[in-house]
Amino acid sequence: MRVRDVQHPMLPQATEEELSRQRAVVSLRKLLNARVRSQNVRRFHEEGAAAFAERNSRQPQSPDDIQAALFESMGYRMWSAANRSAQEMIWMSVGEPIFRDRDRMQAAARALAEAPDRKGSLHLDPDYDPSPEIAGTDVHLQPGGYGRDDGPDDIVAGAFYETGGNVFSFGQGAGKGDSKAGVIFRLLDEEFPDFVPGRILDLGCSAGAASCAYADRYPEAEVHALDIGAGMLRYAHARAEALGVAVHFHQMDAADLRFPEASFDLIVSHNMLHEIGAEKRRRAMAEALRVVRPGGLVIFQDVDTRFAPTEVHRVEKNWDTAFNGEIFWQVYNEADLVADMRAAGFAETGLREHNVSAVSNINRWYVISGRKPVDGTPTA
């Protein structure tokens, strides 16, 4: 359940030529990440900073200066153009099989969602208007973004997210056994070994991979998950049913939860914080604290760009803000998330930041966790 390439009927049945194209994109992205991007900071120091100083009669100091200096490097500009093109190629390589096979995929999803023995549920809100800051953006250039909905049976957003996400992750060097949920399972085992949740809520669940992993890991628990897009959620629901796990999906905003107070033991999110603005992030943290039970855990996992060792590394990581549809990437990188959690009401002694390795140890993840006090007493 934790592997990235789990098979189910909603995945497009790609031809050998289509699979070959996807493998080529994976290889290109591995090359760009391992051999080219890894030299960007060196290019700043050896080329960009000097060129910036000559042009401006001063050294680069601010983040904007550093960004401008990076673009003084021909090597950086070549990487930037190639990386943008490779990202667009991901969606072309998975889009062709998705649209060719869409009728079969949607029929399979509909049959699973309507099966009399279905385990979970899907709750769409026809009056819900997804946040324009997210729904109106092709996040990481995914066509139509997270809020895409092409009709009553549409599942394209979810299909794009899962298939494109696999090509993206493999291009980053992730293994097929990698799983963001697996990282949290390991964290729970190591730091909260006696914690067994009875009700779990997954915020910003996208195509539902993590949601299914929690349902598989905790078969006695009641698992709920939410996201903004109907197309994404139809796919996630059918995917869960295909895998035989019970997850209850909701079209809902993480900053406006329609659940009663103290109704979940564990609230998680995976890579959601860098997709939302500061105000929505703070409201989501406060809402998570409201609906988690005393003694319960709230865990936000996200990209490790916050661990950049220098300002140059940090600015280099902010490339996605301008060129990859990640409009809140820099906002996330520069946020004081501990202060946000405190302002949301989390007790200082229950807050922890974690720098954790991926399941494959290829990369690392940022995690911040908070435990709700029991009877007003902070829980470490």
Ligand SMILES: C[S@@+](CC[C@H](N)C(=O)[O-])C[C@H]1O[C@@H](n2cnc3c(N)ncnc32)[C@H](O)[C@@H]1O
Given for the second form:
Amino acid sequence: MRVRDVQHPMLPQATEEELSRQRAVVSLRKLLNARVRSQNVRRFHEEGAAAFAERNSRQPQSPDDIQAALFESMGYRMWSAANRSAQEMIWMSVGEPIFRDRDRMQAAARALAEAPDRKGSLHLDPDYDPSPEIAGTDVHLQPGGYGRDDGPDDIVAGAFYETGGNVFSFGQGAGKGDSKAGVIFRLLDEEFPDFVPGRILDLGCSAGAASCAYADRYPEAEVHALDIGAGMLRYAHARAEALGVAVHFHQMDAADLRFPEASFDLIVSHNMLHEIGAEKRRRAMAEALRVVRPGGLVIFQDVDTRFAPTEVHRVEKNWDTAFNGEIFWQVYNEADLVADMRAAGFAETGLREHNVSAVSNINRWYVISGRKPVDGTPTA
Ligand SMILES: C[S@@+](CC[C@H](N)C(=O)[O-])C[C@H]1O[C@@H](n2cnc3c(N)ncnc32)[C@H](O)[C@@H]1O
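The form predicted alone done, now the form predicted in complex with the named molecule:
Let us now look at the entire complex, which starts with that chain.
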């Protein structure tokens, strides 16, 4: 197993001991997912529901009842506690190398960002203020959250996101070949084979893994990417330069795009919808429709928890809201995204929902796409 399979100078240089700790966390998370979490719905039916009924003299029905019934199961409680601890261990396992190697990483980022032959660019907005919910939350327990910015050269949020993400995704570093972008490439090949985007915008790019994949796949295209945190974006820009691809990064809110109308052919987001809450989600959809050109595509990819087969599966998936700092996860699970896209102005005829398999593992992803009518007059 390789904890990281794409090396570049922005990654912290971990010692053997640190790598061994990361491998241990990967193993623990694999065990918890494959062997323990996979039994939670059975635990509800075999233990939790009966214990809930005995305690409350009724069957569990509402989402709150189902959550309470899950907690009647000792196995579920053990999994929940262990999963929370394993998530915290991810950040400990990558935090030590990041802070030990931070000066070198910052210097590398500065050199890459200022290199005369740099390909992309970085546009920070000192007046941008991430919304308090995001700025004040350690989403998925990442220390300091997405908006972390420790000073003018800081790259810690991006370093945490990439290295923690590699451990979280069971040791699969993404490099230029980000698997979530790969899902969209396959979708484009299958459903829009003649579509070749000239200008691409990646919303909520974090460390830029997907943004780099778009730049790599469409070398003729101009690729832009945005996120809310300066620490994340400095890292993303330096990382893209280290990988040799051109991406223009912006500190900007997906719900308030500072691009002119009809200025992109393709607008994508990967795993952003579940992070932004209902109001921003609707504004982001309307903004994407505004800045995509007539005939262009808007594609939101995200976690597939919305296709849970039963209410028990769905409630089980909401664990992240209560215990993993994913403040909008449940809101996302329960949203009517087709209705939101329609309300944003996407025409019914161009709207598609897809439940697709990942490219390189057994995950499934949710995708919703909308095409702007060629006459430029979207109907609600
Ligand atoms: C789960 S990460 C996904 C990152 C990346 N697209 C990927 O798939 O690896 C979600 C990202 O959305 C960003 N985000 C949250 N609210 C946002 C907003 N209002 N506008 C733009 N980005 C936002 C977060 O900062 C975070 O980097």
